[in-house]
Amino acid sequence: MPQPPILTLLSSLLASSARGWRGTQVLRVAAPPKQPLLIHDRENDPDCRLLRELLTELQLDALVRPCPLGGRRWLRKLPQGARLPCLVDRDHEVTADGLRACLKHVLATYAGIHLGTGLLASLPMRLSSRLASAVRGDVGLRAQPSRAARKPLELYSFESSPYSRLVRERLCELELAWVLRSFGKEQLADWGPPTRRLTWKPWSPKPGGRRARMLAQTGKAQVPYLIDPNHGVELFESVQILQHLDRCYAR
């Protein structure tokens, strides 16, 4: 299978390592809202990363509107004066902007935790997230000319996935709205690449989990997995996904 350039993949691995691989494991499956969370986000922004990690850990989905520097498509939809990340919870009629407000709402509403914001938004967390951003440089930060998509794309991803990050960065640069399907590890046996799971037994997904459903539907249980309803395609490998995005949406 085609692989990304080695230096690109290495820097993505280092970015995940800088964050201690947070945003990998599902810690609690939250009851999802009836209407998906709406998030204005910038992929390589340190504060936005901390919110996305929490979404992975609670297995929460969201409609992501990328707001890269120099972009206009979704930045102009932000409430006046709002900071990134900006979260809209239509079920609870709440708009939260800035890291602390977003974390506080998600923790209290979907995890029943009222005292965790200070820890997740603490100085060590933010510094390590800045380090992760520095490792990736400007990738995923700045808008590039693109064609708008009629319908949002759909991406199965977990925040620390080095391969998924490459796809999320390109979606942000192209200002393509997408539905995040949080696909964090559901058990210890899920850790490791698909061909080298951390189990002595033949790997099997957690019964009833997201991996079990994807395996039944597609024959695989891995990320990134992109569904593009505008072109009727479903793709697994990051290189093929990036080629598709550039072919169909980059100008």
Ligand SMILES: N[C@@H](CCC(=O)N[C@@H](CS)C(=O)NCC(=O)O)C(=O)O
Second form
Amino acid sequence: MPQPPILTLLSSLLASSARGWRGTQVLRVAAPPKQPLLIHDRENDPDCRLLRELLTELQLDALVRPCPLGGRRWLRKLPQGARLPCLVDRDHEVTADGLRACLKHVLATYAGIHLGTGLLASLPMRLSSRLASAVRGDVGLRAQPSRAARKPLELYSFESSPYSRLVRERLCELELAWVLRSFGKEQLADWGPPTRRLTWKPWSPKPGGRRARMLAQTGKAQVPYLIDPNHGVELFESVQILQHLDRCYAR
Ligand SMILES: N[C@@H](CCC(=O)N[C@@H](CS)C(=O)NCC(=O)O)C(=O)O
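Moving on from the form predicted alone, please list the structure of the form predicted in complex with the ligand.
Full assembly next; the chain just shown is listed first.
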């Protein structure tokens, strides 16, 4: 199976390392809202990353509207004057914009933590997220000419996943709305690539978890996993996913 270029993969690994691999492990499974969260997001934006890490850690899904620099498709739907990240929680009739407001709402509503944002928006967090963005440079930051998709795509991903990041960056550049299916690690044995997990015993998914469900449905538990309802396609490999996105949506 073709792999992404080694330097691309290395810098994606470095970006996750700069963030101490936050956004990998599910820390608490939040009760999901009835209507999915909606976020206006820019993949390589340091503040947006900190919100997405929390979504992984609470195993929360969201409809993502990418707003790259120079993009118009979703930026113009952003409430007037709102900053990124911007989160709309229709169940609670809340629109939060800017990192602190978004973190505060998600922590209070989905983790039962009412102490503000704690360390999550502190200077070390923001600086290390800036470093992670710097490592990826311009990728996932600026809009590129694209064709709109009729229905949102669906991506299984966890924030620190070096392979999933490459797909999220492309979705952002192409301004394609997508549903995030949060796929953070559910147990220690899930760490590592699908072929070399952190366990001596034969790997088995956490019963009742998302990996167990994916394994039963597809025969694999791996991300990135993209479902494109517009083309009736389901893909696992990052390189194939990128080729599909370019073929179908890049101009
Ligand atoms: N060849 C695959 C590699 C994908 C991969 O190694 N994914 C890791 C996460 S970055 C994974 O699924 N690990 C197992 C797990 O999370 O359960 C690709 O290019 O997409």
